[in-house]
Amino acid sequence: MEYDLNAIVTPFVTSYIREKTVQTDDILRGLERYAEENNIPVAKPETARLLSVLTKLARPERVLEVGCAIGYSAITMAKGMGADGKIITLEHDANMVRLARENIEKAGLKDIINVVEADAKDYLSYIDEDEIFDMIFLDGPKAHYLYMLDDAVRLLKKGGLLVSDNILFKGMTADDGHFARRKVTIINRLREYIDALMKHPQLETSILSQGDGITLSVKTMSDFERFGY
């Protein structure tokens, strides 16, 4: 069976929310039309919006994206930040990694946000635990998202935030009654990294059906680093 593209939340829901979801910046309204002209896959609108106000709140002095596409995410972070925060955003795309670069600059963010050409997988591989990150925001390969936990915990700050996209991947992931049979290696993949979070002893996970679903991830700490003891 097909999967139903309002599996997640019913269509006059989603309506409402996108209705009052207004987006303002100019910059980040062409990027959203840009991307629907040219099926560039993108944030959703409720999805954008809950990562603006989670930097915002946060104020992450340094961030780790995994898959930039045209820029759209890094750049809707990037305004949350403090303006000394710094944003490392990864895309192994060198069309896309062009294209984000030019939108980087001409949102003047280019001395905040470093697009850097590479597969993700290989790449948190080779960063050192001493570039330590505040927020990571997973938004690449649904399939390589298992693969990427370790490094990413390693990589996570405690306290810091890892937020990863598309979790419930249409409702796919969710109910086999919503499956689309060519997508099973990726289902089965997010469905692994899900029972991972929510079984991960550094983690505290919180599974949102924003947009096309969300989880966002607290890396705990011990009661004796709470307490500094």
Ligand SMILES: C[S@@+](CC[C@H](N)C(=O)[O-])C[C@H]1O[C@@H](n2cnc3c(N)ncnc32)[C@H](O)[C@@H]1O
Given for the second form:
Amino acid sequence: MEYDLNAIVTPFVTSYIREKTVQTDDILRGLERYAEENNIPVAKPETARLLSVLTKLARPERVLEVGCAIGYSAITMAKGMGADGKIITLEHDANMVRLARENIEKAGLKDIINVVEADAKDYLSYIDEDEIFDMIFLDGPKAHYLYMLDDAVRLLKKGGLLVSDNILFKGMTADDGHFARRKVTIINRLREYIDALMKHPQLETSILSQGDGITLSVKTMSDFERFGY
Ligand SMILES: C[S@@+](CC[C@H](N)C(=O)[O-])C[C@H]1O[C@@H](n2cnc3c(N)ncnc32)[C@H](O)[C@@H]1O
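Next up, can you give the form predicted in complex with the named molecule of this protein, since the form predicted alone came first?
Then the entire complex follows, led off by the chain already shown.
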């Protein structure tokens, strides 16, 4: 089977959505162009718009991002947060960290976004629960989402939102047996991750075919926590 690397739904639907999702912010438009010219994987425009809407809706005070790249999604989220908001974004590539910090400074958001140069899995395992987050965006190594899930749930406040990107991986996650053989590990891990999300006792998850596939998971509360009885 041939995969359209830009569309997991019908290509003309994707084109239509992209055509309508006009980026009006100059800095973000510049970063989209830079990412395209330099082959840096950043969130698709429609995914960035979803992140922006979700941030404005959920009004998180503290956000954790795994996978910063040049800071495009972090800047997108920061623009939807209040002046007291804080984003910690993890990135292990020193060059990306440098570019992200420059871009964040140019965007005037250095008091909101803290780029931490670290391996995400290691970093997550040593943040303690005092540092709880209202929203977590997983957009780092796709094959490692599964191994970050326990820490992500532990660090998410009740009622908080876990967003995981590229979950359908160009459609291959959903196409039983027809994916490129060299992608077998990543696809199997993403499938296991989706299964883990869907049956997780503390999460309620919706799978969207937006962009490259995205899951939205809410950390649920018990009836006692919601109603006090
Ligand atoms: C898809 S890009 C992130 C794009 C960014 N969220 C955006 O939309 O603007 C994934 C990033 O994760 C980083 N990454 C991969 N493995 C990592 C790890 N183990 N720890 C921290 N960062 C990692 C990569 O260097 C890359 O910059």
